[in-house]
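For reference, the chain that follows is the form predicted alone, supplied as structure tokens.
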Amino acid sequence: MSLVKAKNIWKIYGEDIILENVNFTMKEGEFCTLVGPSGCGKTTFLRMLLGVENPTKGELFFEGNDYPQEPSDERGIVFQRYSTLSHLNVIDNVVIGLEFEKSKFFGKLFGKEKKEAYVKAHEILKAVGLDDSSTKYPHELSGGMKQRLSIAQSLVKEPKLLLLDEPFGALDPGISKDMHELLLDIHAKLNFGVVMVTHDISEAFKLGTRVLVFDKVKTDKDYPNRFGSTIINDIDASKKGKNNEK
């Protein structure tokens, strides 16, 4: 069974066509990167997969069922801008997601459930290399450490699909390289599905098992928004040597 399936998806705002006839199927554990020119609808498509945008036309499925109409714990999201809470330390930034997941009314856990949440949070912080910084606050962290924390916040709820919107675009090249290795390592161990938007072609091929190229097939210079973007190329990048890029 496919994890995500998009069938003839369109997104239209008024007279502007953003996406046109997008077809896409991904299996569990695939790492799909989305590339294309600015404004071609990559982030709009990602927002559909998160559940905060609905297709104007077409069908979208998650695990063979109608796509959820709002965000859920099955789909985690990491943005370029950090999602950390400044008044909580690192481990509590991770635990709070478990508290709202398991105690939607009170937003707090107690006793055995609370202890289990902290054990789980420590495990994911160890996986992203932040366990030694668990008592620090976000303002004490570097940019790379904050992004590690954002990833931990999403992964602690064990999503089946992780959505990434240019998560490393604001980081220095050296830090980005470290984050790439971290993400590949975690993905190999946990085998969740990933859809990632990036403007960096080399990053797309380094991380993705598939690289999906978005662009407009048809253009009209007098009416530039008459036609939308679609997936013009779906490249199998799974057989590359990920550790041999130049």
Ligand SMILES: Nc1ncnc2c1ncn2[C@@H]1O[C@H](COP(=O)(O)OP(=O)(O)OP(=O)(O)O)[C@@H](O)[C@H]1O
Given for the second form:
Amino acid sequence: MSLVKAKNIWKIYGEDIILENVNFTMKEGEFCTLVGPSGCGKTTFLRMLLGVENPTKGELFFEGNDYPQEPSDERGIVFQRYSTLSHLNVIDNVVIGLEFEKSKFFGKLFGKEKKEAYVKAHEILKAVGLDDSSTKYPHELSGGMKQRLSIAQSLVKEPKLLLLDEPFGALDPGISKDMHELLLDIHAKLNFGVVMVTHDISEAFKLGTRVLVFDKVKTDKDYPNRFGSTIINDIDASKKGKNNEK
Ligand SMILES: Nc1ncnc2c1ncn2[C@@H]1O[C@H](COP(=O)(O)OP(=O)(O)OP(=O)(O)O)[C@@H](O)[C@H]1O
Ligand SMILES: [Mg+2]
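Just the form predicted alone so far, so send over the form predicted together with the ligand.
All chains and molecules follow, beginning with the one already shown.
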């Protein structure tokens, strides 16, 4: 069964066609990277996969069912900007996600459930290499550490689909290389599906098992949004990715 299936998706804002006729099927555990010019609709597409934006036309399925109308913990997102809460330390930034997931009304856990949440949060912080910093506050972390915390916040909820919108764009090259290894490592262990937007073509090929190129097939220079973007290329990068690793 597919994890995500998009059939003839269109996104139109007013008179502007942003995406047209997008067809996309993704299997469980696949790592898709998404590239394309600025403004072509990559973030819009990601927001549809998250479930916070509806297609104007077309059909979208998650695990074979109609797309859930609300975001859920089955799908997590990490943006270029950090999503940490400044008044909470590292471990509590991770635990709070579990508290809202399990206790929608109170937003708090007690007793045994609370202990379990901390155990789980420590495990995921270990996986992203932040467990030694669990009592630090976000302002005491470097950019790379903050981004690892954002990833931990999503992963602790064990999403089936992780959506990443240029997550490493703001990091120094050396740090983003470490983040690549971290992400590939966690992905190999947990095997969630990934759709990751990036501006960096070499990052797209290094990380993705599949590289999707978004662009317009037709253009009208007098009216840029007369036509929308679609997937103009869907490249198997699984072998290339491995060669690049070595
Ligand atoms: N809520 C909205 N209402 C109207 N237009 C929107 C809305 N959201 C996005 N757009 C338009 O849709 C187009 C695609 O935006 P989107 O953010 O998806 O692009 P992108 O490919 O992610 O670009 P970038 O690489 O710069 O992040 C843009 O022209 C933008 O102005
Ligand atoms: Mg964007």
